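To begin, one chain is listed below as structure tokens, in the form predicted alone.
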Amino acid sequence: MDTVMQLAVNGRNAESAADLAAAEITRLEKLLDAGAEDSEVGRINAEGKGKLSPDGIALMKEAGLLYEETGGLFDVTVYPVVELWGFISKEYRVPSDGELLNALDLVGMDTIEAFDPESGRLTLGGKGRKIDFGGIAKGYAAERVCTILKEKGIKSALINLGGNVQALGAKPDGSAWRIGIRNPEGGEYLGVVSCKDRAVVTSGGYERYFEQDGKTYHHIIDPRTGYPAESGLVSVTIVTADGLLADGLSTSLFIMGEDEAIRFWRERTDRFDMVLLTADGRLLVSEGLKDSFVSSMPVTLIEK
């Protein structure tokens, strides 16, 4: 998953449970890594078709729901465009307009030729079409880890998959976990979220980027344009009980920008909360976090 991962597991059977959780993360990475030729996703991308495992089926279903809900802003088929920019090979470059137009012709979950959620059979359709579950894979992995830990009787754990943080239960003393939100400028945290049984997932253009001719290009691609999103947001944090949802929405709302993200939240206040950092330095926090989020910065509360 191209990141540092940390598991903090408390209670009886903690060590064996943590070993099982780590093994599950490794299994999922080998299965879902779009950049690996021998992975399930890698083989499907190379051949244009194939059969997804139960994990792949679950992710494909969730990806389809997120695609519809976000108006196509969450799109697992944007992979060919991401490749063009070099964010996969790390050979970074700015593609030509012609290259981007050709790649954008391959994008759109609604253009996938066939997907049978019962058998898992998937046909991408058209040479060059590819998928990548990277936008929700860490959230899915964190949910799977929580399931495994619960099955082992664990009631207190903190899973950190490179900024995708999932809290299982509370701390051993019963108090809430305190999860810091990274400041893109460095230094102290933007703020701290206190929570139990919640995922706290942050996306930002500062995570992966390169510079060319004095301009910075980050890895969060807007599937409508093929370019890195320029939404006026620098960082988006989603807080919800569903780690996969948090993973997908953190990217999608980053692309949306402030006004659309707020509208989107107001239509779904029972499903998630959010912390937005704008390019002009404003920190916006949704109403559901008013008693659980603290910051040394001025905070604007977003009301329902």
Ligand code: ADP
The other form holds:
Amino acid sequence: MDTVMQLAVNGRNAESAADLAAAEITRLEKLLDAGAEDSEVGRINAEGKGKLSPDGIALMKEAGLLYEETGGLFDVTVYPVVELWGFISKEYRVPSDGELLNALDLVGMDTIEAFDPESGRLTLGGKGRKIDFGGIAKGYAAERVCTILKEKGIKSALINLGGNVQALGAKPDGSAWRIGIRNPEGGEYLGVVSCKDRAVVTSGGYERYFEQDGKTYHHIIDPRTGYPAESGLVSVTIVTADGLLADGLSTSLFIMGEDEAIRFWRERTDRFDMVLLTADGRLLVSEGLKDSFVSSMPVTLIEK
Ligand code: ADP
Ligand code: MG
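The form predicted alone done, now the form predicted together with the named molecule:
Shown next: the complete complex, the earlier chain at its head.
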């Protein structure tokens, strides 16, 4: 997944459980790599149709739910636009308006021709249409790792897939895990979340980007414009039990921006909590984290 992975597993059988978990991540990476011709997703993208495995089906279902809930901001069919910007080939460039309009024509999960969640059969419909689970793949992998570790009797572990952090249980001594949220400016953490059995997932424009003519272009695309989202948020962290949801929402709320993200949270305060960093340096934290988030920066609490 083009990133660093860290597993800290405690307890009896820790080593063999960690080996299984690492093998699962490698398996999923091969399966889901949209840029590889021989992956499940790559083949479907090349042929415009195909059959998803159980993992692909789970991801496609979650992608559909997120698409609906976010009013289309989270959209796995945005891949042709991601490609156009060079984020797959790593030959970065700013596309022309005409190119973007053509690519945007291929985007929209609601125009997928057919998807049968039972058999996994998927028809994208239309030449050049492509999908990419990159916005939720790490969250899904972290959830799978948790499941495997639990099956092996592990009660305490910490999984870090390139900023997607997931805590299984508590630390071996029973206390909460302490998970730092990276400061995009460097230096100290933005803050630290104390938690047990939670995913802490951050999306930001500072992870993958390129610069041209003094402007920065990052890899989270606003499907309404085809441009990297410029919502006034620099970093969005989601805290919730479900790692897949956390990954999907961190990408989505990053595109939404401050006001819409707060509105979205207020309608779902029991489902997740969040830490937002705005471009003008404000740190906004939702009420549910009042007692578990600490920072040396001034914090604005978002109330229900
Ligand atoms: P990261 O993978 O860097 O942690 P995210 O979880 O936010 O970051 O996912 C970003 C990836 O999601 C992009 O690299 C791209 O593959 C994909 N993506 C970009 N824009 C969207 C979007 N609007 N909806 C769904 N996926 C997207
Ligand atoms: Mg994400």
